[in-house]
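The chain that follows stands alone, in the form predicted alone, written as structure tokens.
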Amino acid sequence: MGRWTAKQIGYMKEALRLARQGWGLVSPNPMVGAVLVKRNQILAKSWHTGPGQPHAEASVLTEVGQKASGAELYVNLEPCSHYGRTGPCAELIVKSGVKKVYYSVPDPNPTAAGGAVALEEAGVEVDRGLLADEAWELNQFFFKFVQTKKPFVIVKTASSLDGKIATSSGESRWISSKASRNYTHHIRTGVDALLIGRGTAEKDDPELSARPWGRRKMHRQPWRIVLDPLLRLSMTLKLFDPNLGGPTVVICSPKADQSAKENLRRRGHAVWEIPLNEKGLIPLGAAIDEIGKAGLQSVLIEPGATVASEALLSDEPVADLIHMFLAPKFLGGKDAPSLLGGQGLPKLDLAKNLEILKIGRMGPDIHLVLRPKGAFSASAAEAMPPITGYGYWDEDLDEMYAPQPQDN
């Protein structure tokens, strides 16, 4: 027999159900969901619902009042220990009279983290790492900003079975299916950024939002940060509109034209300067650690050829996840655009492998979720277990993200 009940695993994975609603919500704050339980009855539970919100511990005791005595509180990140926009959960646990919390993982923030030991010292049992592995994989993003102060990235592409991502005479829209795009715009609502290339700006006009089906509910739009090195964008692209809400981040070289520069500052875009690479190009990584350093935990690269060869073949790749959308056609032709550009591998020992964490389908589409060897995992952090799935999937989006009548 396992160290925990059926019925504990229960309540725990009902707490990351409700800490998944938190997608695209509680950014730059973890997921977080709690399950406040008394003589094997649900008393109340909650879920964090944004920055400046109450932590989901703290609704639930709210809720019960003096019924919260003598009762297990089920959570799945460490309650915190500090006095930010909302007060340390670990005191109110145990003015409340909790006798016993459950968490998943600990609180990689120095600043939150002690809620256990805190707790421990008031005389409130704890017990730690049930359902870890889930709650880890739930809060990628949280905790590779938190320990790296990098950005966790993601990589999207969608081709053909042959690995085109366009005919040979340039059209794209749409090979992957709606199925796959409404996925798409599913993650795109749970980053705090989305990158592209110039190249894709220019060829696709890309509006460069999230618009989830069904319009789900979010706290803001992410970040739209494009390269363009020597910014000959035109300004009538879509992602430059003031309307779309969130910022554009034009990244570009140093030796870009001044003018350039003042006409987006002036218009009330971002620019970032970051010298060229010996190809030209902006180098990814950098523009990794400059969106790291603007406080985005998060970002979602949809690459065109160039972008996808520096994000996934470079000495220094930058991807930590990769969904790959496969439509089941052939395009053929060796002028038609592939997945990836530039020149390639010369040697087959230099290409690096990947973990396949799922093969599905999206619609009528073959999905991948992928991780490559030596990427954030949560092997990366002492006292953490090994990441085993792929953060924020959940198995109901198969059904949730299936071909819907709008066109995104």
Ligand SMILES: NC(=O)c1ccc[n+]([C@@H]2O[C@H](COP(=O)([O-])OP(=O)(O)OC[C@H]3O[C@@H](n4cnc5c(N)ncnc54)[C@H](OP(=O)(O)O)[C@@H]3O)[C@@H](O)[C@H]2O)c1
The other form holds:
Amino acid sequence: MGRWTAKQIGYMKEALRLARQGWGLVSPNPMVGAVLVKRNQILAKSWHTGPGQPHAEASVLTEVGQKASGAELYVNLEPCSHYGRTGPCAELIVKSGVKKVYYSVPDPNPTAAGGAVALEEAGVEVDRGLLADEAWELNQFFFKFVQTKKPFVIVKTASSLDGKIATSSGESRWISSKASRNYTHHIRTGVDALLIGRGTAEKDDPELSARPWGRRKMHRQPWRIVLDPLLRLSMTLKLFDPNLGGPTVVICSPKADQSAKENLRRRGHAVWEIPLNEKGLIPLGAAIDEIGKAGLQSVLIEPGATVASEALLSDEPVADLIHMFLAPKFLGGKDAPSLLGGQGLPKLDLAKNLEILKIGRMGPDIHLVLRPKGAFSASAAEAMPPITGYGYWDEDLDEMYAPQPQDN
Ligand SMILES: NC(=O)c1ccc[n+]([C@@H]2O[C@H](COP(=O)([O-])OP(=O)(O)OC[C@H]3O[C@@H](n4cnc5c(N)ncnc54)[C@H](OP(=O)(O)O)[C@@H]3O)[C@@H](O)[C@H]2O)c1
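Could you switch over to the form predicted in complex with the named molecule, since the one displayed so far is the form predicted alone?
Following is the full complex, with the preceding chain placed first.
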């Protein structure tokens, strides 16, 4: 038995469930939910709905006014103590007369931290650590970015059971099921950027947009980023459609044709220049650093075979988390492309082990969630436990992603 009661755990679970409603809406802020309880009754509950909007704690306190006196507040992140676009929550809590605050994890953002100390100094009881693992996982994009200034990197792949991403004649749409593709859109909805290589842009001509599934909403499209070292992509591709909204960023070599760079910029796209590595490719680590410098906290890479081998097999793999969708079918063919291209590893002991976080189903497909060794783990930072899951998954969505009759 831990030191919390089932009721207390239940209230924090509810705060986390509410927080998850902010998926796709709150970046660059964290997802936060709050539940206000008095005499075992929930007085109010709320969640942060986006930048500039009231914090979850402020919403519940405003809703109940003086009734907050003597209540207990459950919130998945330490209440802030700073004046940002909204006032400090710690101060509001003290004024409200709340007697005790349960929070899951401390705020790693140096400008907002210190709320717990401020509360304690004002005589409010504070209890930290309730459902901490879930709370770290939920906001891992935010925590990684605050600590490292680099985005959290997710790599998603879809293949047949024998690892093929297309047939020998090049057919690739669709290997994975509708449910898996919908889930990919769920991830796209919550990340700040989507990244592909030139090969995928050319062969698939994707729009590279997030199309939220079901009742989900989002406040902006993720940035579209494409690696095109010599700027050989055609401007007629959907990626460059001015009606898509939001920027398309093309990452190229400084040696790319000057007039092609100017042409892109004239059309409103961004061009980032990064010197090529010895393989003649954009070094992915440098590309990820640039994405962080642009203030983007998370990026989903949807790689073709070449980008996948750079992201997952190179000396400096960039992935923090890998989602693999395996369709229960074989495609075979020595000429059919596989998930990972490039030279491959010459020796078995060079292969890096992956930690399996989930083996499950997505509609008719197998869904694996993996974490490479050495990927971002909050344990590197003081007092933070390792992140062992991928907390942005909402149990409520299980039903939504359940196998549908049309999935095959
Ligand atoms: N099943 C899946 O999950 C999935 C997902 C996406 C794509 N695909 C399939 O993958 C195929 C495309 O794969 P692909 O290997 O031809 O192309 P790709 O991996 O999408 O793009 C590779 C190209 O990107 C450029 N690039 C620049 N920096 C790079 C870096 N660090 N690492 C890798 N590439 C870099 C290079 O362009 P230059 O040649 O100009 O140097 C390279 O040739 C398509 O058929 C698509 O349908 C499958």
